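Take a look at this single chain in structure tokens; it is the form predicted alone.
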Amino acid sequence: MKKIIVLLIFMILLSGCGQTKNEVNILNWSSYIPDEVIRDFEEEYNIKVNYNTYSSNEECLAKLQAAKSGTYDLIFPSDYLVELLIDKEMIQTLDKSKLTNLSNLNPNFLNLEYDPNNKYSLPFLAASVVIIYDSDFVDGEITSYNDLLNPQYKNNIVLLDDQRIIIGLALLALGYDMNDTNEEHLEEAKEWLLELKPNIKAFDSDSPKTFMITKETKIGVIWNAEAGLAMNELDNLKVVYPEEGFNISIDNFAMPVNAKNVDNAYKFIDYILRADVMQKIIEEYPYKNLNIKTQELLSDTYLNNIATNVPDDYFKEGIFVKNIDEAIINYDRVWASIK
């Protein structure tokens, strides 16, 4: 008898370490990679993906820090959070000999200044931060984030629930640097967005292009991909890259250190890397596409589209967010008062 119940207690045992052995546990941001590209990678690989997410970067840290050891083998952090995860020794030197499609990767989109050589990270999308208006309902144009507080917009606008983002367009409006840190200026960024606050109908990272479909708000200040499924929906709305200057990013592949499957997330890294799985995550979530042999299979509504297909010229003059260490109480303080 008690062999029989040593034997049972080996077998559950094995087969607990093949379940770790089949699996990788991902942690992203919320509607980011289409559920038919996880499916299909499972069947290819025979590989469960436990699949988590995200609303923003701070969420994302968060999540790390709460979780036990090896808890995520593969996330996606954008550019200043990948340089603050590497001087917290969080994620790991990467192996690139194990990826095949590397060379589908833009060069102009490698060896950046948050990771020199790409060490720790290897880029996925890019994203822009745009302005999306309802023509018919805005009297003119806009062009700037100063235009916004217009009393005529009253409970009208989508804002990212971003808070390095929604600040840093509020210092943008006053002339400062989208990074600033000084009190003075953040103190009057607290001003500025408490005087816009009442044009605000709804924060929103998820899905902001909802409001503006179902024609909840008239504005929108979302990230370009919602805005180019907005556009493909209806066709009075216009984007706007505002003159004072705008919000890019950069999210990367990246793993945890002490990650427990290693190998399938290099597995996986490299599935996404391919052009036509690149292509599928493209044609559902149209953000900028880094990948050169991805570029040639895209359709022209992506293509022609100034939200989805952000121009390179455009992209060059964008902002980073970027790591402001201890600064970023300041930035909470700030963002308490606004929300």
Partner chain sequence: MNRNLKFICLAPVVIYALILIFFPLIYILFISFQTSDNYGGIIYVFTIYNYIRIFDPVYLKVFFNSAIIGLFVTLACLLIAYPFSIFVSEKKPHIQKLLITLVLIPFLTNSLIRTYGWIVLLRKEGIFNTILESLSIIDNPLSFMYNNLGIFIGLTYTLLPFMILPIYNSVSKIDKKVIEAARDLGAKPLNIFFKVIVPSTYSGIFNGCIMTFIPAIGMFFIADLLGGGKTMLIGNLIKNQFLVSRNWPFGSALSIFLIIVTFLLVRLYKKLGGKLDDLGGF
Second form
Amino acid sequence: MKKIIVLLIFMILLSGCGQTKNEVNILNWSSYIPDEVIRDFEEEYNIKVNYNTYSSNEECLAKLQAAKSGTYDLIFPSDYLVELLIDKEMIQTLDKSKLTNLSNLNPNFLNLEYDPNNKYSLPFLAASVVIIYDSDFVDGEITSYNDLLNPQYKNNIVLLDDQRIIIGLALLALGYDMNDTNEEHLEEAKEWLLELKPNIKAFDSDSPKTFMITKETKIGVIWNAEAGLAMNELDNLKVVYPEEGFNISIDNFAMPVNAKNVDNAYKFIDYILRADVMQKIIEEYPYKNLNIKTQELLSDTYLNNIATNVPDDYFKEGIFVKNIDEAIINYDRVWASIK
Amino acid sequence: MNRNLKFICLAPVVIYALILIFFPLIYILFISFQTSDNYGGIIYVFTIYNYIRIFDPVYLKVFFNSAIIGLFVTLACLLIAYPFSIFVSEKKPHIQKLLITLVLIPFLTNSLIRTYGWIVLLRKEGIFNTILESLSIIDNPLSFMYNNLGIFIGLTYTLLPFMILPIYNSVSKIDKKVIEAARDLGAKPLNIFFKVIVPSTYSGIFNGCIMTFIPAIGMFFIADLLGGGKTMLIGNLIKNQFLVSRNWPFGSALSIFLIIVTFLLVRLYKKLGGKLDDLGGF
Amino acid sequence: MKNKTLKNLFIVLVFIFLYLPIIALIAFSFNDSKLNIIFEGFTFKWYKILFTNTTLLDALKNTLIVAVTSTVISTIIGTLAAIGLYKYDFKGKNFINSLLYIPVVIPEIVLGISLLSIYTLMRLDLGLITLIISHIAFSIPYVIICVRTVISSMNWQIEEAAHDLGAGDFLTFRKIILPEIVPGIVSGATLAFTLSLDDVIISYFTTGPGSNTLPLQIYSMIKTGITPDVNALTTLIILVVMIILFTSTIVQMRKIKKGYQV
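Same protein, different state: after the form predicted alone, show the form predicted in complex with the partner chain.
To see the whole picture, the full complex is given below, headed by that same chain.
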């Protein structure tokens, strides 16, 4: 009996570690790449994908730091996180000669400020934060963040659960810079958010569209793709790019230093850059597409909706989140006090 | 030979207790006195700033809210579990066994999925609202969740077995003859209840309260899922320090603070005559 | 008589409260619609789909590996420890004893974070191994408590008698002590197993790539949208739990009933 138990433990332990499998360890946003796309990759390349998710850039960084260096082979950080990871020497330079589908990428989104010449990263998808509302519920129109303060919207708004974006939105509403670190301005932002609080039903970054689709909320400040998906389900939803300005982000492929399965990670990037694969991703999660070849394959529903296919001139107006160093402590205070 | 057996029995547990309990907690204590680099790293400079920061009104409010919700949940569990245990203990022994097993079954299935079950019941277009509306009891759907009520229901539900089991254990140990004797001597039912039954179950009550209150303030996922991320409990605050604000030292200081609160509660429990072995023993 | 009806009513109400969400989940596992909102028709299709959902089945596999391994190891260490701590004295025994209560009383999140921080410090690969170690860490004290309860009510004179009759330590242990404490070991192991199956918080912090467990998978699915095959899986799990528990309960009930009638 004892022998059997010991044997069993050893077998389980061995199956758990020991072997060096043909695999790739990916850390990505939740709701970003459909399961089907990953299964197809596994089948086509005979590589096992170990897939973990996060719901904010901060969580991505935390998971990267908590795990031993080399745990993850491929991550999808946004612009400001890429900048930080380069600065902290946590990601490696990319060997673009290993990618055959590189030319598919829209050149307008290459060589941006956060990673000049794309030494360390390549863009995957772009996103914007938009307001979406039920036009039957709202009298007139919503055009700005300040419109959300209307007491009639009590308990009817869903916001992203992201402290930088939401505090940034309050700063924009007050006419300040989205990345302002001035303590008085942050105090005003806190007051603004406290005024908004009675109208907030929930904070959710993972699937805010569900709140709109189940009519739990009538107004949302959510990712553009989530807005697009909600609009596919309900007819009376309207999308707005607020007049005070709005947040945009570009999520990127990047490989942490000491990644163990570098070649498999390149294969995965190259696979994702394929026009047909990107098409599948965009159809399921309609963020702003950055693949020129895929653009020709997309449906009119996608192309004609400004929530999903964010027009380039809109995108240029958008504001990136920037690193703010020690001011993060003040942001944390504001966040704790509005919750 | 005897030494050999002693070694086999004790070596693993000593190693375990030192490496997986003592050392991690000492390490957390150590980190709580270091400085954060604001990017998830630790700068090894001694500071007590992290402890001072706990007393910032903003964070004290989080502690206060958690304590309030924790107390309400504990009280609700107690008010359900106590009469329940007494009524069950009046049944025949084999029926008692069956009923307690029935309490255990939900407890043995995944707590997240049961939380999801509540979402299905409580949401705006959920089962409760649909039934109430179809019976014309209400015109507009009620908000059962995405507020503190949702957190309260979820926590009470999840933690109820932790209250029922210790209380049932202590109630079922009461000697029925003492109650009969009291009745024969002409004591009124209410007097019997407060003077005889309740005092002999103090340790069970307090045991249940500890096993309910402590998890209640630490369970971040119920506040996330049923509270709509609007209410921050201590568990959420600590989780945020590690996963969002990238401030391990402050998160560690909060953890140490929580451990101290826990120990004070356990001390109180021991003073009231409770045995440590009964905690968590089902 | 009226009093008794009220009491029974209260018991029934508590059970309705306990079972309501579970019944809702089971009902929706047979629902034709993909959304768990309105019941549209009866179907078994989610049970078929469940067995093609590799993400979910992988998570189930990991959960079972972690639960079985951590239960076996923590039961062995815990049982030995309970005996050792009862029989022998040594320097620092009180210290070890009080350390053992810590995982039971401190909030899980603190234990999860402290374990994560030493894994980071020791540069361990986060994955199944760290998950198993963490689950062992929170299970051992529960096993010790369960076994200790039995040990302290045991008749230790038998052991002495065995010694007097010439039995060695290991023989006494195997033939005399072990059979006596089996009920404690079984309840400790059951508790460890169920705690491991259900753990979200500690796993959340100590997991790594390729070691998703069922509770973690369900957590992320609840956030991004759950599909009814999860309901189907839950229904099956509840069924298994019920069968196991009820068989053991019915056996015990029979024993109690016999004793009661005599």
